[in-house]
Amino acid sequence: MSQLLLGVDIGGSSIKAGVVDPSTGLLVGSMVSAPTPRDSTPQNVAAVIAQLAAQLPQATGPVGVTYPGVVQWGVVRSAANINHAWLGVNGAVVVSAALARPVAFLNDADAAGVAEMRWGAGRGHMGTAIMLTFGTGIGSAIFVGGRLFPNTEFGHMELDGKEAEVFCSARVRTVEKLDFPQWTARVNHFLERMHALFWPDIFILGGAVSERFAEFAPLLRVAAGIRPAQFGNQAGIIGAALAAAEQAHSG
């Protein structure tokens, strides 16, 4: 076994931990959370991030954390479900203090696609792959020959006038109580405007809605393959961690 490492996914109700072997992408034990603050600063989230490491003493060397919203070199450019005051900090300074490790700090999208491709859904897949997430609101992470391209932004593109992630989220569905039916018929609508602009070999589809994936599957209707991810709500922790480990490599 390889070195326990620790991945963190920061979401806008819940702070999510786990111990994953990076040699395998399987997680270790359990996994621990924590609400997250309601005033969902910095330093407070740091705070709950160096909690959560404190229950997992297993996991050494360095951190693996996720941010919903679009991160460049470690630095937040957007912050739509978390407090504003991310915007120009970086997270992977303010965490590394906290924590007195390393820390490798990008997309949840993106840490959630890293999982897939590496041992999940995608892997062995070198064309172009297209990991979406749909939950509260729309990730994304597009990859080529296994190459991530960061912080797409998909659920952000205008579909008929609307952001894609007002028109077709998993929180949508459940908001305007739309059957599977009439939830994936704008889901398709969604992939057809993505498969005409990128073209991609196939799509991975993740977020919560993807443990139902047999009941909409044979719905869906798009010129590309069409996979359910692997990972569930462990994809970004996983991802997180296995970002951390080639961060450490690399450097």
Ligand code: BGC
Given for the second form:
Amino acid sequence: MSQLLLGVDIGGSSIKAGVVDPSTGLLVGSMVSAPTPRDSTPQNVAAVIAQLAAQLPQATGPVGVTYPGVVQWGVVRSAANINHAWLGVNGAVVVSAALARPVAFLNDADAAGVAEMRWGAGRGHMGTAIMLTFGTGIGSAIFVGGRLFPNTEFGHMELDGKEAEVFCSARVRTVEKLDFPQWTARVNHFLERMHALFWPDIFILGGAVSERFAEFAPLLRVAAGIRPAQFGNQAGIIGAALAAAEQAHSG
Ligand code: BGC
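Output the structure of the form predicted in complex with beta-D-glucopyranose (BGC); the preceding block shows the form predicted alone.
The complete assembly is shown below, putting the previous chain first.
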């Protein structure tokens, strides 16, 4: 077993953390979580992360943290479903100061995709793979030859005059009380559009709703392979920890 690392996933409604063995991609023990503070400023979120980290002392050293928006070299560039006080803030620096540990800070869907490509549904896949996470928003990550092209924001692609995530996120399914046939018809529209533009070999569908894949899989229609994410809503935590491991190795 290699050094156990802490992975943290900042979401619109909750912040989740878990201990990960980066040599297997598996969570060791169970996740802990706390509600995202109502006033989700960088300082308030960093304080919650410090409380969660204190509950998971088995993990030492660098910490991986995902953020629900664009992150360039640690600096936050968008804030669709979180406090705008994050804009322009170096998330790695803020969380690192709260934890007194090195931090790798990256987009949540990029992290989920890294986990799935390395140890999950996309393991060994060398073609073009698109990971989509359905949650409060829609996150995306694209891989070619196993390498990530970071910060794609396909959830904000326009579909019939509406952003995709306002049309078919998991949150929209709940808020608009859509049944699976209704919601999947919308997802199909999104997948067809993405397919026409990027021609991926496979789509990997993630987010908590992917745990109900069997219920909507027969309704999916797109001319590419479709796989459910293997790590469900743990993928962000796992990918964050893998990013922390990688950052530690590259110095
Ligand atoms: C953000 C993405 C994020 C996704 C999932 C979108 O609103 O723009 O960066 O990956 O939500 O949290």
